[in-house]
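As structure tokens, one chain now follows by itself in the form predicted alone.
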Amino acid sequence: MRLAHLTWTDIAALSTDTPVLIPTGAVEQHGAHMPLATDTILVTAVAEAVEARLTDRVILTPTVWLGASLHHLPFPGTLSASFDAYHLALNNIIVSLADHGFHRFMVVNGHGGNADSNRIVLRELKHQRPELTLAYQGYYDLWPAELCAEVMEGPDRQIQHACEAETSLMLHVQPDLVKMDRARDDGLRPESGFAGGIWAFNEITEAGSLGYATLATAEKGKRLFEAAVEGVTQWVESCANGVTLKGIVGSGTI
């Protein structure tokens, strides 16, 4: 079910159990090959399958399309939130439907930059709301650890910006928006083996892809986006069930 598309009354008559389904995107700059809304077409076409796949059995939102996305800023086009807004913006929307009754919730990321804030959103709320289950992974999380590997052909065989596995889901999903003729591999690292830097990515690439992009296939993306569509599926059926604890002190359903 697609919260935009219902009314109050269906609202109201559905059962709070129900999983809500946030995704959460970004417009930010792809390199000079890929659309600012990247981040958000692939999140949105991920969540919107698996809803198709699950209509009765969970709420999808529509798609926080305003990231955390201070890191892209120096690349024109570039839009972000500050994190405050960011998080007040999420936290407002779980608040909004905790208060007519439901008590899933579970946030699906398309941006990386994201991450953080979503992780500190759901814990500031867990604590003010200990009634709620909340729950936050990338789309990217939820297909097995080993498909990188497996689908990708460059040195770095996982999905980072703009990349071979990025712009491969952009070839499957909106071909399109995909400007192959400008794709090309970028990224700079620290020589000295430096880690943990926090960088904005016109420091970190030359055109502000990351990864070997010319790589791409829509072939390797509908791989990697059926995959996603059938972990982010499998992560809300097992909420839509419910989630029980189990330890050396007993075992517990929520």
Contents of the next structure:
6 protein chains.
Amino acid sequence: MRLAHLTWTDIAALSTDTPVLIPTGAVEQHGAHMPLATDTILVTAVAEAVEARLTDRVILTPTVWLGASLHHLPFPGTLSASFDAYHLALNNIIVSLADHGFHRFMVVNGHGGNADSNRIVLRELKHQRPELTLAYQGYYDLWPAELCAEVMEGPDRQIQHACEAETSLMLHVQPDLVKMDRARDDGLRPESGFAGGIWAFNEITEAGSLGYATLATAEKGKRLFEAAVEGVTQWVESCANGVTLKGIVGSGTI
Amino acid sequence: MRLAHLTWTDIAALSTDTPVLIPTGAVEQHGAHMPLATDTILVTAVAEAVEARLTDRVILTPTVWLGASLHHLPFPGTLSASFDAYHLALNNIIVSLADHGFHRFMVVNGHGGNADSNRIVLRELKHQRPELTLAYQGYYDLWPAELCAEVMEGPDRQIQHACEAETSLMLHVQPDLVKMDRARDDGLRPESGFAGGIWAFNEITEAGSLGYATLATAEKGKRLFEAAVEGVTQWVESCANGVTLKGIVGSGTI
Amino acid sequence: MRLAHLTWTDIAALSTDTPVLIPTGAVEQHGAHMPLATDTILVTAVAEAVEARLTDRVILTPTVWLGASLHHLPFPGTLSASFDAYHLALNNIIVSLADHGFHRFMVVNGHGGNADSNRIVLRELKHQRPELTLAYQGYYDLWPAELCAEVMEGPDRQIQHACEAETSLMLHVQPDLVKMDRARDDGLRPESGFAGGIWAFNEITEAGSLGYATLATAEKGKRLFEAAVEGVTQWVESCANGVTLKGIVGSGTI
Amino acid sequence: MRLAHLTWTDIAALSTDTPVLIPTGAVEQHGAHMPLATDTILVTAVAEAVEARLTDRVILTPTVWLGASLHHLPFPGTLSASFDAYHLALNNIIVSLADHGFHRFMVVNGHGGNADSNRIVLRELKHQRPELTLAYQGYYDLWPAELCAEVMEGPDRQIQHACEAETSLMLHVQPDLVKMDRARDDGLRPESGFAGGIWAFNEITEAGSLGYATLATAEKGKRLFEAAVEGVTQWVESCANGVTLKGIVGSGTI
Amino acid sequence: MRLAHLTWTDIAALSTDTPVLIPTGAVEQHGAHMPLATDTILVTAVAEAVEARLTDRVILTPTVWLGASLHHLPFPGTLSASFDAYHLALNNIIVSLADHGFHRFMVVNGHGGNADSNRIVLRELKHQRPELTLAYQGYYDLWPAELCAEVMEGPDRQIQHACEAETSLMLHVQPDLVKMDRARDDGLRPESGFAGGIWAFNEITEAGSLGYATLATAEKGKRLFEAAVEGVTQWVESCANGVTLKGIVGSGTI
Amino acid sequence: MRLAHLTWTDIAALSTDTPVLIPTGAVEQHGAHMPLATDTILVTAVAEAVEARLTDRVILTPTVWLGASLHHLPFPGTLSASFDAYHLALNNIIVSLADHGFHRFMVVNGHGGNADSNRIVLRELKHQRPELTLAYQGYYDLWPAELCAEVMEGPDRQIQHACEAETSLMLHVQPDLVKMDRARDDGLRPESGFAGGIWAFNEITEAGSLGYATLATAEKGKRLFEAAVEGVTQWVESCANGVTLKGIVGSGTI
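Output the form predicted together with another copy of the chain next; the form predicted alone has already been displayed.
Below: every chain and molecule of the assembly, starting with the one above.
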């Protein structure tokens, strides 16, 4: 169900066990060949396809389109939230519904720059409201681990920014907004040894994209998109069914 | 032009004199008969119609849909920003573009609850960046003053919340989301003498709407909508042409 | 009763149903002819006259004199709160008393620049403490709607800033602080079509005042002042008597 | 000069070397015998007497009456700023004038609870604007060190809260607001060894006052008041004359 | 060089090209067998060993020991910063030095819960001060990728929380603080399908540790520790030598 | 007991009546002859000596080393918290433990610049959690009042900054970090009459120290140190024994 299209009386009639799916995107530069809203368009398309499958098993909110994109601000047209603004917005959405008893919130992300923030918002909420079930994933975290290696052709077989994978997704989802004639392979990286650098995108790209955008095709995009929809659908279902924990053993937080 | 659909290189090619139009809406209860996104749907429809007329004379941003709706939170489904969250988001959008030289920002509003906040954000920005040209109006402030009295039939001939006027607008813009069978005339007001009360909507309505929703028709909505589009179009044009001030005399701020 | 002059034991002996009246003013430029504290002087004079009439039916707090006056800061001598500072101060005053059970708070304003902020503070409080009765009005909102047209002579018959009306009020309330020889008619406004502009006062005035100050007289001021006192008195009484709501229908917030 | 009574053009005509004197008070319980505004009344009376002596050698702002009084909030009628609210307000006042070139700011305090905050605000400002000359003192810090021992009779010969000294000052300054029949000797302190305790005043007093209020007289108050006025006058003059530093050696901050 | 032990004149004599290494740890529960300061002890030991090797090629600051540990607060003894507190502290440290011209800052982390925050602080700083070179890594990110698989014996061969690896590190670094008799294998995880859950540690552990602590040995710890020191040393050197970027292609941020 | 070295299960086994001792220091310039961490080193040494005496009657936390040192930032190497950052950190430490029932918190300070802030944090906490017992003192406030006059030889017999007393303390506690050949007598003060000035240390010192550092000896330091340890020990014991209040009369807060 799309929350935006329901009335408050419709919401009041739902089970508060229904998971709430919150897509987070961005409006930021995506190279010379892709629209500023790329991340928002893609995560919304995935989320709406998931909603279409699960119908009354999920509540889909509008997409948080003002993302954490400070690192793209050197390129005009990028609209970025400050971290505080982003954190407050996502927190407010969840609290608005949690105050009415909803307790399962799943944040699905389409913009890597939101990842740290999404986790921080959820962690802070978990501290304040330990009874909530909260989860965060990028749609690209939920397709099979080996998928990029299979689908992509370029030397760097992971999804990056306005790259082969993301451009392919847009060619599948909204091809009229992609200008393939402007696509270019782009990206700089530090000499070996210097890891974890925090860069602005005007330092590490020439025109804003990272990777081999010229290799993008709608066919590749279709495979990735369908896998994302499948992955997110299963993820939401696993929550709708009720999460149970079993011992032993966890997964990597120190 | 819709910013969301442009690339950063498209934005870089524009004159920074181009006015930026920022619609602000809400996702909040609109009675039992209208969808939660009503304000966002209407202001977006108006703004897109304006953009369609002015094309390259305006940059239209995505709509700020997380509004200042604390007074509607008692109704489930309402998603409200805190005032801080709302102020930061609108500020961030403007600053992102002002840092690249854009200097004309026009905020068009579809949710009365945003009005105070929109003015505060712009006033604070004006203090920080006196060179900017900033303006705020509701789309309903820009149609002829006498229009409501002409178009509406009920005893309260002004636009309120989920009322005759707003329901009519939705019947024109997106009728499939209106459930007229659930519409009701609703609203309470204080005995005479007590003005300026700050109310939550569960205190002053029975089911969330204010006014005579049962009188709404698509025809009335069409007249209001077209007048709003005309009003906003002229308003944006007045800015695009360059604003000049002349003496004497102002209009009412003490 | 003036809170400032009571002891805490006096306050402890009062009914917590007693309305609390909080005046909000400013210390900001008022042209070359009026003192910086004009708004504070006027709203305090009105509020004290109301208190003198209602005596034990109202608690009058000291006037919040540090107003939201960013738009007047280009003129030296203006002291302005940031919006955050103003919001916190007004909130703190109310919460200090609400924590002891007082539940009726009426903010009477003498500076238009505080209006948005006063509403926002009260709306946020209403969300946090729904049991409170909260109201906001300018003293100039509570005199008869047609009064300015009757009393004023200049072409712009509404109260503005350091104008015919406000200068008249000061000539009645504290004439020794008005320098009529420096008064001037002043003010600029945009060409038709551009509404809702957010201006600093050095853009829209030459010396800080808006309107026809030269037409001010003490006699006009007396009429306005007495009407303001009467209006605020009735307003406070309507709250002291207990506010009741009745259907149908509301008054204009979308 | 009193800033409140000047016009902006008067301020614009002043030398920006003129020191600005900012009184800080409170509206908080002062026992059963003294009014809530005691601190504000006293510091304002001292500051106005200083202004009357120095006339055009000082700019006196209105008194910051909403003090840092959290520790008095258990008593009804106390109005307290949060620390953030207090810090912002004092900062805003100084910045408003510093932006027009004034550079000498002297904060004179009448409420011990403001002392930490006054220093913090000035220290933060000093960091941001190293060119400013900033100073803070209570009016009671500026009379001769031995004065209390000479004037007071009770066993605790220092100024405290609603005590012999402060009550005497009020009997001199505004005797109609003092109810000596309600005065009482009051106050608790910890057994020896436990220093630096942070108390609320309902823990360490029975009715809100600390010390021997019953010993207060107007005559004692007159001596203290005149010494305070003399001390603050000399202090402001030392700044108006320009502060020079000479070696060796400082005064006690580690 | 350890900043803490230098004088300001020593710092003033350094090249501002010298990288600044800032360790971030925590004081939080580490199961029944390890001390609260485990993360701080380990990251400090690694950082000091690196400093001992690089001597005048690096400035080592004290360790930020108040970490982002909200998820461990259900266990007593845990001291956690709020996210805001943590962000401000790390920002302040860097800005203090950047204002004197230092421009290379490397944050080495010993507590996974700080990772999101460290990146956010650096990203915000990068936006404000684009000239800085900023990098973030956990010490455990900088040993060879295959090391855990080689060294560890339990079924989960990655470093987690108070696990086989971390306990081994402590047995090497400060064995007197480890109580192996209390160590236990611990940890719960969700049934397959539910990824990205945000948990408090009292939900996913029985006594606070994740993994196979009982398999820990000092010998394993020695191998991990030395590899961490080697990895961090090379990382700092890569920065001290000056980072250069080359095309094509980046590393994974969407 | 040192909290850092305990496990959470150790903490869980303690009486929540046990006082928590929190040392606060700084990393800031201490002249050309003393290390940046001087304040942290000294307060930690005092606190650890106290803990060694009281063992299980006190819980000692790690030292807050990032102090409120804005006034020392003009000297490179100083690391200063903003006031907000400092306030949050100290608040967070106390709240982390108070949420588990600990209710006696004693902040012992080694850096005068933290004094205002320590009091403010505790006062705000006292307002929020009136059940807590909170106290603040510098270690130098707890030795006998006459000690400095007895031990010191220079003309200014009080502890200041990097002065005779503080340098002596370091010569006793960590002599290898003191460079006596660089010590100098230093400090400027305003001509008489100007009290309460807020200075940056580059204004009132030539090389960062205040007082007669050249007179420092390890023997003087030993006497001061032992007196500080004795004073803090008794202070903590007075709290561990339970604080009782008796009338009459208080100690000096207006």
